[in-house]
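Shown next as structure tokens: one chain only, the form predicted on its own.
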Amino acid sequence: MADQYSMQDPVTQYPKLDIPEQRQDEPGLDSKLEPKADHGEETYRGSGRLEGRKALITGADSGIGAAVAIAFAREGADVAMGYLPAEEEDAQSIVKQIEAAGRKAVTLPGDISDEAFCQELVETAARELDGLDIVVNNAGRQLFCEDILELSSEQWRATFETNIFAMFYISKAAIPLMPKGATIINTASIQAYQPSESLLDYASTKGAIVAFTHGLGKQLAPKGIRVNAVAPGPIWTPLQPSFGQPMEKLTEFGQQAPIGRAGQPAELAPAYVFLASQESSYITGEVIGVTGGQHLP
């Protein structure tokens, strides 16, 4: 089990991944997932850094927003979690993860692609958990597709409803609900600079939500309102095998990368919780990019 705490090289802190040939139905499943990914279950240490914050986070049952909900919960916040009715398997590890760190959960199955459950998400999460604070825009839709000729119009308009639409539905009826000081955290992607041939529409999307966060940010800024992204790279999660990648590529999944491998959800948590955070009150409209080393521009 990976130590985040000590100092080491980052190249071995994790295993270079030998993941077998596998596919799974979209969305995915991370008790399906071979090699299990690590979320931060065993490494992950609060430091009361979210204490008595409120925070929304979509597609938290897997991948990196359970992550960001476990390392939320044991930073002091109560997490509401929006998920797909499909990933419920998931969503109730997470939930034992969040009660376990002495927090409330709340779960909220719903498609995002739907502009009146996504504000139903929002309005539920805000009463139950008696106030909103943080809004984690994290859920998405990746499907990989080699010809442009064969991305079908309805491929293209179901990833850009999850992925950026829903972004927007999601930000604009929470604003109203957040004070000042309040953050809202979106998760883009290496796809936004650095797309991969495989990739369009998915990369569009990645691509929008940089603008969206970078123009957002301004407008909220005096509002007291922070709202950054955060970027990440070759993260191994159920979006790879449930058709994200192509086969060839899901084997040899984040070796391209400078430090050699594909990085855990556990280590994306920390950026998100550090933009959560008071700590960094002067970030708005701001990219931070956890790549393994794929730099950003």
Second form
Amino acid sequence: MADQYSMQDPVTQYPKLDIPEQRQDEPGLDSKLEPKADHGEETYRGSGRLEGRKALITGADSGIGAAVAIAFAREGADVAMGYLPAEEEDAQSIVKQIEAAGRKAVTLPGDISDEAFCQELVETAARELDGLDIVVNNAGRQLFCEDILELSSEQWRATFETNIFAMFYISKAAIPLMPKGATIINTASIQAYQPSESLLDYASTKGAIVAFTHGLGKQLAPKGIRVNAVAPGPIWTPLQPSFGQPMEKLTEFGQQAPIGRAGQPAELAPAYVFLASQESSYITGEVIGVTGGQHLP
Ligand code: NAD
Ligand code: MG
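Mind sharing the form predicted together with ligand NAD? What's above is the form predicted on its own.
Expanding to the full complex; the earlier chain stays at the top.
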């Protein structure tokens, strides 16, 4: 298979997915996803863009976070991985990829909706990696609900605690440990700008993540720490079949994008690498869309 630099037609670079009906409990596993997602295992070629950096990535076991972990390791970074204990199997397959790239992998399972765990996550990552230069706040939950009258307060709270409260706890714990040149990268979503009617709680957290990124970017700019976000469009990950979408939307997932297909996690990694590296030195408080043509406003 060609690497990420080979010129080719983006419409056919990855297949238009033939997605069978499927459901997993939350959090979904990549190992059970049908068809399998592509995290760049066969295609991502590094070139020393993050040599010697130390990165913490939440939700690094699967989907976008897994693709970012593989790319960071191949660019020369050591990686601490956050994920839920139920995802150990997925996490171990990414550990193998990081170690095959000759880098250190640190596994840190736990629930980031808990503030004390977030502090422990950051402290342990910095201790085990002997520093912390990059934090990727990528973990998130998405459970569809078609009617606000059926959307429970428990779900509303849990989505906010995981998607945005944790981002605050983790950033706050990490910033005092980060040197000048360090970067924070948050995972927002096209949902911040074009919310689906069935993702009220999720889309609201993604709007908050965009505002948090703009504001924290400004606040930390004079300190030499940059803060940016990536806003993905429809990407084929275990988030989607684990109640991320109603079944009728799941089987056609991504086809509405102008590129005509769902994106693969591998297609997200280069944006995170760019924002993590010194190449993006004048970019902060910014959101990069990776949406298959659905574009940010
Ligand atoms: P994913 O399921 O592979 O990754 C999400 C990860 O979040 C899980 O692997 C899990 O480890 C972690 N997580 C969830 N709840 C947690 C908790 N309480 N404690 C610790 N970890 C927890 O799916 P993904 O699509 O790769 O999601 C990654 C990010 O991308 C999420 O923030 C998601 O909102 C965002 N995103 C995804 C899409 C898409 O279409 N897949 C689009 C826009 C944004
Ligand atoms: Mg996972």
